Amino acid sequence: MVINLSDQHSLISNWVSELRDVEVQTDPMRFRRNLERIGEVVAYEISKKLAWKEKEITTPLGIANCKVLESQPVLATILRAGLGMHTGLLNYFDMAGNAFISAYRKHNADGSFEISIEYMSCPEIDDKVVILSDPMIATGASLVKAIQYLKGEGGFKEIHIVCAIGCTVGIEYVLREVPKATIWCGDIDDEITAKGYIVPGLGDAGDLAFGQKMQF
């Protein structure tokens, strides 16, 4: 399942427009904050899909019957670009477990690249809902590889993928490999370059949020 939140004419479409804008991109703090705000709104939307239970809460004046989450999700993100959205998700799921994965594009001399994962920190995920964030779904290769690594840690119950911008080709690839995933997109673009960059996209989310990096 794919949900394009810009189709709902929500605030998310405003924030995505700022993420794309070359003039607004000169302010890395605003770029990070827009990723964070998208994460917050998507967290709220995902919360509507999660199982809940009734719980008696003692107040100063009596007993309240409340609905609370049946269990906390695990929030996973791909370093470093995913940290902004992860923060937004964690602002709402503030008792969730957290997983961090260092997936990145390792470039070859001929211009091609492969996805390399050299580090993962992960809590127990058996029978858990996993929410995996990454600002961009371009080819989808890094997400699929990250999910494969997560599966090696346990059999999660369901997975939600959160991105600011997804590319049609990458989304289709992810759903072929992980057909039961739910993908939440701030917006969706149709074009991708031969080097795997989304057009019009927004550029390199990690560089815009945290500064330019060396290529390895």
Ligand code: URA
Given for the second form:
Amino acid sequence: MVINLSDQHSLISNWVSELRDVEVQTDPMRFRRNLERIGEVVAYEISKKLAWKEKEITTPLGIANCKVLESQPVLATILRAGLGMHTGLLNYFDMAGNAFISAYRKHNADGSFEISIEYMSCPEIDDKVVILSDPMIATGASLVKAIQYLKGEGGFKEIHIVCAIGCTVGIEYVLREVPKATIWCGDIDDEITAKGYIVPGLGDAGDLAFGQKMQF
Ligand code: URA
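Having seen the form predicted alone, could you now give me the structure of the form predicted in complex with this ligand?
Below is the entire complex, every chain and molecule, led by the chain shown above.
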């Protein structure tokens, strides 16, 4: 299932428009904070879909019948671009487990690239809800590879994928490979360049948040 949050009128559209804007995105702190804010609000939306249980809470004046999450999700992200959204998700799911995967594009001389994963840290994820963030779903290749690595750690119960901008072709690829995923997108664009950048997109999310990197 794909949820395009730009179909609804919400602040998310405002923050995505700032992420895209060549004049606003020169401020890395604002860029990171906008990713974080999207993560926070999507955490709230996802929380409505999770399982809840009743819990009696003792207040100074009596007993309140409250609802609490049945179990904590695992928040997973792809380094480094996912860190801002991950922080936002963790601000709201503040007791969640955390997984980090270092997927990057290893470029070949002819301009093609493969996804290389060299590091992962992951808590117990058997039967857990996994919320995987990556600001840009371009080809979908790094997400699919990251999910394969996560599956190697245990059979999770369900997976939510959170992005700021998804590209149609990448979203379709992820859903073909992981049909049970729910994909939450701040917005969806239709075009992708030969180098794997989304058009109109926003540019390189990792560079805009953390500065330019060397190419490997
Ligand atoms: N990653 C980015 O940062 N930007 C894109 O457009 C695609 C992948």
